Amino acid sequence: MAKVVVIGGGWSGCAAALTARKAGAEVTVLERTDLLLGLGNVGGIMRNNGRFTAAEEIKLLGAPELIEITDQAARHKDVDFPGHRHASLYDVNLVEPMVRRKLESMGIELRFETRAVDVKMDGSRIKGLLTADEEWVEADVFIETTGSTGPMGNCLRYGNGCSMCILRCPTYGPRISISRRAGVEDLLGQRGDDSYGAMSGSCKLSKGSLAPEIVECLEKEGVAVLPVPGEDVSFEKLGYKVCQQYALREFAENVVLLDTGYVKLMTSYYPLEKLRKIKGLENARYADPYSGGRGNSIRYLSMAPRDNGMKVEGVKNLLCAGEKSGLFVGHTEAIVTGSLAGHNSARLFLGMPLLNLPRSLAGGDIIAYANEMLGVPEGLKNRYTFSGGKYFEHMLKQGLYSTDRQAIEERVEKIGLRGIFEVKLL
């Protein structure tokens, strides 16, 4: 049996582990913290705009588990907020144990507090990974889903310092770029002013610190939109955000709050004194990152060059997914790329051609589109998501956006890929 090791237990790593396991591989996930899902523990937004289409596609392709879990954990469905329609908001307090149990039930080995720090190469193949505990972990195929943040020096150099976020680098150690250790140069995303990186796009507020009427609105409607005093409106800050789908005028003129169990504040950071000027937020405090009044984590500083089958260029047995594989934003995007990488790990082991999802699917199109944009200078300044920005505009032009489940099903049936991720190859 082929041994596949997934480095990183975020949404993309979990998706990769599931499809690699379904393909018949023995799968181990190395996660440097004590939680799966990484930024998924503070995210929560699914099915907004084109993410609905992509979620239905991935279910039909044979990787429904993670989408079904986020649906089951949803606190609110069909929520509209500025620039976004039919969003589903999962409870960030419930979802991680649900995912953990699913992976364990499928026989996937989860190794927490296990940080990969180096590689042993055999020519252009990775023979094994060295952990921070000085253990060598060998496998036939590796999948890197370590994201694009860290080490802490990046947040200091390109941001406003370590913001004490859910990634908890001071405790669990910095994320290491495995592809770079294997000799592949990292790609760096840029901001509009050509500086590197981008700031995480939202913060979490403690629900108990808000006025009762705000909490009541959030729990009933899922969303609260509060006007910002005119003297505090800042359009400049929109350019720092990872999440360009939320870099809209309405997000500068208002504070947009979403109920994900905590209260998701849709801005990279917001000075606490100014936040407390807004009616109902007089006692507000941050839950993640703890320094959300000043800054947030910096991302997109470590992408790997890859093909559309998710294989890293220059390393024979390394695939990648999630932010590691391009300027993708969001959980759905991570699940799509991770599912493909996991399935292709079995094909790579067998010497089969890797599966490329066709561009008649939103999932296949975004993977190819984001790759094309990496070769264009302006492309490094954009982020790619089904939910907004440049890619959603492209998705609309291509006629790929749909909320019609039957039409999406017919699309997947037409290309003959229904259930492809359920096929056991090994």
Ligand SMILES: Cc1cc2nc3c(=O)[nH]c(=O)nc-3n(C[C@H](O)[C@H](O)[C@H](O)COP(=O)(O)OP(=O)(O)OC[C@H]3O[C@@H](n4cnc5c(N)ncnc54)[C@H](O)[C@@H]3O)c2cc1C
Contents of the next structure:
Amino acid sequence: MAKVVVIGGGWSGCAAALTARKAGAEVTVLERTDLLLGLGNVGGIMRNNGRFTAAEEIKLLGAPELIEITDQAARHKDVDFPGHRHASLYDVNLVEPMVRRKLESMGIELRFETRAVDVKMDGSRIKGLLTADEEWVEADVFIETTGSTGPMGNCLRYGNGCSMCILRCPTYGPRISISRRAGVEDLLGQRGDDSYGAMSGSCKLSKGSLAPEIVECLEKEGVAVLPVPGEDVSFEKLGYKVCQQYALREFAENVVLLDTGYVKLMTSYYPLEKLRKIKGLENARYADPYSGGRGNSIRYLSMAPRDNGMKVEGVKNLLCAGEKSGLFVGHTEAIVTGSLAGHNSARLFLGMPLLNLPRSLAGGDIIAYANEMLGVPEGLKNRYTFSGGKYFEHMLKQGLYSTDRQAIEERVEKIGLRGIFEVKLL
Ligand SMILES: Cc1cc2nc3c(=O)[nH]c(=O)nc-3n(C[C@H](O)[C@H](O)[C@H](O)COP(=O)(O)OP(=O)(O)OC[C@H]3O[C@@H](n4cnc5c(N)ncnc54)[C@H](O)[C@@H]3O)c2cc1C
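Having seen the form predicted on its own, could you now give me the structure of the form predicted together with this ligand?
Below, the chain from earlier opens the complete complex, with every other chain and molecule after it.
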């Protein structure tokens, strides 16, 4: 049986593990922390704008599990907030154990607190991985889904210092770029001013620190939009946001809060003294990651060049997905790219041509579009998501955005790929 090792248990790694398993591989996920879902543990927003279309597509392609779980764990469905429609908000406190149980029930081996630190090559193939505990892990095919952050020093070098974010590098050790260890140079994302990396566009507030009427509104509606005092409105800050889908005027003029179990504050770098000037937020405090007032989680410092079947260029048996595979932002984006990489791991093992999703699907289009954009000067300064910014504009122009389930179904039927990720190849 083909042995597939997935390095990194974020959304993309979980998606890859599921489809590799369904294709018939023996699958192990190595995760350096004690939790699956990586950055997904501070996220929560699904199905906003084009993510709705992509979520429905991936279900029809035969990888419904993770979308079904986020739907089941949703605290709110069909929520509108500035610039975003029909979002659902999963409970970040509930979703991780649900995913863990799903993967285990499918016979996927999960190895926590297991950090891959190096590779051993046999020509241009990875022969095996070395873990921080000096264990040797062999496989036929590897899938790198380690995200795009760097080692701890990068948070200081390119950002405002380590904020002990959800990735908890001081505890679990830094992320390692496996593709780089395999001899492939990393691609680095840039910001508008040419500096490297980008910080998150959102952070968490502790619910107990907010006024009861705001908590009540959040629990009922899922969203609260609170005007910012005129003297504190800063449009300049919008330019720093990694999540360009939230770099909208309304996000400077208002504080937008979403209920994800915690309270998701859709603004990065909001100083606590200013936040506490807003009615109802007089006692507000940040929850993990704690440094919401200054920004956190420097990312997009390590992407691998890849083809549209998610294979890393230059390494015969390495695929990648999620943020590692391009300047993608989002859980849905991680699930789409991860599902494809997992399925293709079986094809790669069998020497079959890799599946490329056609551009008539939103999933196929974003994968190809993000690759094309790496070849244009501004491309490294953008981030790609179904939910807004440059890619959603493109998606609209191509007529790919739809909330009509039947139309999406017809699209998938037409290209003959319905259920492709359910096909057992091995
Ligand atoms: C604060 C914040 C809020 C966000 N909110 C949303 C949102 O609401 N909705 C949305 O769609 N997107 C959101 N995003 C973006 C989204 O979370 C990410 O784009 C997506 O989850 C990335 O998934 P990934 O699997 O590519 O990487 P990651 O989530 O970074 O996962 C990588 C995993 O690999 C592990 N790992 C790394 N190196 C190693 C190694 N050497 N060995 C073993 N394991 C390793 C890490 O511990 C981690 O678990 C948010 C991001 C942040 C930072």
